[in-house]
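One chain comes next, on its own, written as structure tokens: the form predicted alone.
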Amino acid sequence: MSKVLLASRNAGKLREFSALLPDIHFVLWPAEAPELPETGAFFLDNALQKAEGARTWWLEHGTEPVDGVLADDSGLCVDALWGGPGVLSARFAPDLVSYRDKNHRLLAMLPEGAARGARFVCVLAFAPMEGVAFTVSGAVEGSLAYDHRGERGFGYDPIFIPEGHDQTFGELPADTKHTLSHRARACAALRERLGVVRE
């Protein structure tokens, strides 16, 4: 089993990556480490920034050997909001603490009668400890619910209904979500690139 530094402190992402990439043991980005940059205009830019920044810091301050660094930049892109919040998904409504409140605010921003099309996008950047970083991506189309529904998943999951389903990611069982989510598709592409076979 390979050991990989996850360039995130997000416990929800750690749970999903551990389920989607069971052949990898993840080391979580430590509390004492600096915040990683996310100044890019695109998901790909931010994912690479985080992976390469985390690798540089870990080479100098890391407490255990790892085979590489995995960084994720993902978000919800809403057609009626011109693709927003997009790369700003993690920083949307910073005055609100809970995602239930953030989700209610986002839904309230939709113009009355607007189309509710949306998609989740995920770009993963993998930086081996020696060598050039690369990226893979995944996306899932869907629509926005009219209210926060379900407590599974995290973030915007309770307001996103994936195409072909009636339930939100907050309502669907994790096993179902892990067959079709943006992060599942990006992880499948990563496994292929790394030559990892999932049992």
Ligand code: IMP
Second form
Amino acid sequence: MSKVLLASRNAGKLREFSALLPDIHFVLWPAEAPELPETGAFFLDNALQKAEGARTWWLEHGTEPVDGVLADDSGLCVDALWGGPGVLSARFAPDLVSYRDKNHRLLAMLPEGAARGARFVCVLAFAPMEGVAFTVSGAVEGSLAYDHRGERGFGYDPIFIPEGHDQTFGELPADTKHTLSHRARACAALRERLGVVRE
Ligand code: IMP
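Compare with the form predicted alone: the form predicted together with ligand IMP:
And the full complex, kicking off with our chain again.
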């Protein structure tokens, strides 16, 4: 089993990575570590920035050896909002605390009759402790629900209906989300890439 530092404090992401990559032991980004900047215009820039930033910090302050650092930059891209909130998903509606309220705000921003197409996108950056970082990505197409539905998952899950389903990610069992989500697809690509790297 390899040991990997997860450059995130998002509990929803941690839960999903533990289920999607059960052969990896994740070390959590410590509470005393700095907030990792994500100032890029693209998911890929931010994922790399977080993975490399976390690796640099860990090399100086890390409390245990790890094989590498994994960072995820992801978000919801809504067609009627020109792809937003996209890379700004984590910073959308900062005046609101709960995702129930953020989700209602996002749905209210759609003009009446607007197309409801949307997709979740995930870019993973893996930075080995020695060597060059790389990225993989995954996406899932779908549409926006008309209301916040279900309490499963996290973030925007209760307003996103994946293609081929009638229920939102907030209503579907975690196992179903893990067969088709943006993060599941990116993790499948990561597993393949790590396998190749090890050969
Ligand atoms: P970041 O990658 O830390 O910039 O944050 C991504 C944000 O996108 C999260 O805080 C969520 O709001 C949203 N997001 C990413 N993946 C998911 C998901 O699988 N379900 C619901 N929301 C997600």
